[in-house]
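Below, in structure tokens: the form predicted on its own, a single chain.
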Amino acid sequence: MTDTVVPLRGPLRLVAQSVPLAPSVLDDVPLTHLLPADRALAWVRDGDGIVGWGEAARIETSGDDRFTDAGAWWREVSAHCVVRDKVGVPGSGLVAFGSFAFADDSGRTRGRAGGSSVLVVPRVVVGRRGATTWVTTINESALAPTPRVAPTDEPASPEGVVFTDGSTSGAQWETIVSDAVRRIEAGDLDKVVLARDLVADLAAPLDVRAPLRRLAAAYPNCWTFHVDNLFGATPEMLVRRERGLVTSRVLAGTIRRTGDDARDLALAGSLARSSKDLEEHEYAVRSVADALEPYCSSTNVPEAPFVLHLPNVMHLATDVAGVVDAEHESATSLDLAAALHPSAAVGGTPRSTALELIAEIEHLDRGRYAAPVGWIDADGDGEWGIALRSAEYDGSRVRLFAGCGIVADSSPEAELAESQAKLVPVRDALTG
């Protein structure tokens, strides 16, 4: 069957059928090993999750109505699709996977045809949550057959990897971080996160089934995805809506591990007590918890964050929540996204400063790095990550990013140590 892709115009009817499956049939086989070469979509954290290939239906937006676009489509979309669910757990149904552009007027800069935003509703949709295992198809007008689902051949590692400088050298980038100081203490404003990229030319075009595989293994614990040519593992939930409750994964204040348990435990109990993280964390998680309290009847923001612990490095980390309350019943979490984007842990404060800054000095189109990337269902449900330690890949050549919160305390050499380790994850995925 070929694939279909269906514009933003009239009433496009689907039919969705999840069925479970015997744990037997995977046998514990990791999802991401599931992945057919092309259009394969991933959203997996230690071991359960979603992936798909195939697609019944898309849409491109772009511009500062890329959010409201997408989620009118969804709307409509899913008011005229027949469910047939038989697993009833989030990630069962009607799903598209989807990520977005950081900035209105990203993609312009690339030429990149009908924007840079995407949701995509996949044909084939396998997923695991606990014990519970199932397959989903998606078809036009009436229902598919259950595909067999199995392990995938073995993509091809990455071979011939070259790094080079992106938008700017680390000397460049460092004399960036000193002008953000600069205006910080000015007074202009109190944080701004500042990007920057790094590129990687292969020998040949990318299997992103290779890296993918490499980063869910090695970062369990984090959220590995891939849509339409972004990929990454982040470690920072922006939003999750699941039956009327809402969470967030706020990260800002970071320091890189050593290796050595002993000296790593002392380093995290640094970063736990440094004034220049503990500010630059503040930032951040007061911007979510103010951006969800008008959809929210009650949130719960704890007093103090925690050490999340990762491979290379350490974060500080807090746990935002609320409940819907019945004003904003219909807000799906696709609109939560929009609301908490872009939040201080990748923008600053004040906002609108903060993002003025960043245009004017950072000299880089962001792409859709930083922005929300996840998946939503019919009942606007699901989970939106910040796409943070990912990269964009177009054939062979793949662009990789990070990002540092630069406050008055920065140094631009300790921040662009911090990029460094930050840009570890997906480097290690490249080269194995």
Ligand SMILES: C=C(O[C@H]1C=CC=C(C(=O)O)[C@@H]1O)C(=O)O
Second form
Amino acid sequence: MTDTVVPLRGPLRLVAQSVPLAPSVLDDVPLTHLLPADRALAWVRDGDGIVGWGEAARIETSGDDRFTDAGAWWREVSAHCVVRDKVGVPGSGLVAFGSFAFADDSGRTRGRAGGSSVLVVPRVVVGRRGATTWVTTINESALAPTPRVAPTDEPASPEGVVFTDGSTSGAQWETIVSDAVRRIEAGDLDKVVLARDLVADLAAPLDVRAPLRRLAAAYPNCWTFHVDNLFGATPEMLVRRERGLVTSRVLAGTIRRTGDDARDLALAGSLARSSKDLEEHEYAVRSVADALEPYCSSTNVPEAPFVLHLPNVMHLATDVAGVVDAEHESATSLDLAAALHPSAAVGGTPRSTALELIAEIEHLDRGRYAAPVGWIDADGDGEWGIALRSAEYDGSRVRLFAGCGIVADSSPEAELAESQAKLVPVRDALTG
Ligand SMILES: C=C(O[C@H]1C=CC=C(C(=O)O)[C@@H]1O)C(=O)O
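Can you give me the structure for the form predicted together with the named molecule, which would complement the form predicted on its own we have just seen?
Up next: the whole complex, starting with the chain shown before.
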């Protein structure tokens, strides 16, 4: 069931044009430095990506049809759009940024007007992919002039930040983790991912560009994003579809970094050998490989994970790849994200039992945390990360989220410490 906030009144006829920019025009200015304060959209990693602003069209959906309804709308918008693309790379031409709710019933309980999942078509997009930089304009009915693109003013840093417990205290959350371990030991399920939130109150409404700039600079190998008041820097790629090739970066199994390189290297070795973390990881890889298989003529699932080093933590990581088969050629990146969500990196194994347990014991509306966030183009190519290391804000109130995979050998105290480490990126981005 879906509540469509902006119903489609007849076909929406958009005109999109992408033109290359000479590299000297932006002179290596980070894409996040181009964003205006209002309606900023971002998806950047290591200098590449797309940022956008303004709004040519949007759809909000909710409920269990949130992906299918958004997908049908996107097919319709793409089919009626006139695209003049002089760049021709994934992300040029018509694009929409999107972010989806974790749970079928999410959003309703938060009292937000309308649905909680969204696709937004910006009016202006600036993209960078290696040496290629471009600007896209999107307008209704007629071509819009290409705007001058230049760095915007330095955003105000958040001030007077006060953190308080979210829906549970640390001690209460440890009890919830213990409950989950008992259920796993009783044989009800193999793995469940439990999350908690932290509230930050600021002295003034957040200018999200400040934390975005910090996250993009501090976490270059993560995808820094902002869509409709959800922002963060995620290390996990749920699915990327690029001209028939599908890739996914699966993460599960974590160890905190100490800041001492030699010790961290030894810890990376122990993570790679930890049976608890390897078990947690294997469930996540299986869930992604199994969900991709029906769409692919071939898949590649490496036998062993590698260790991904981030500034705050290290993760076990596996890059899964597949080739979309002829029968599923029309499956868009969003269709694939819908099929994969929620993977066992954020739900659990078996999926339905884990989701029931989350709903029963977590005491948290995850909103759009841990759900797909990313972008899609007119060909259906796109990238959908999992919105981890993220926060949602409303004026001067920010809710930060973090979760941990729980298996039989999990210790509540260690999981609480891990969740604190996962909160660090957004915490630091708010406090400078
Ligand atoms: C659920 C989160 O992380 C997932 C991704 C990587 C490692 C995880 C872990 O080791 O528990 C989680 O499965 C989060 O960051 O909120």
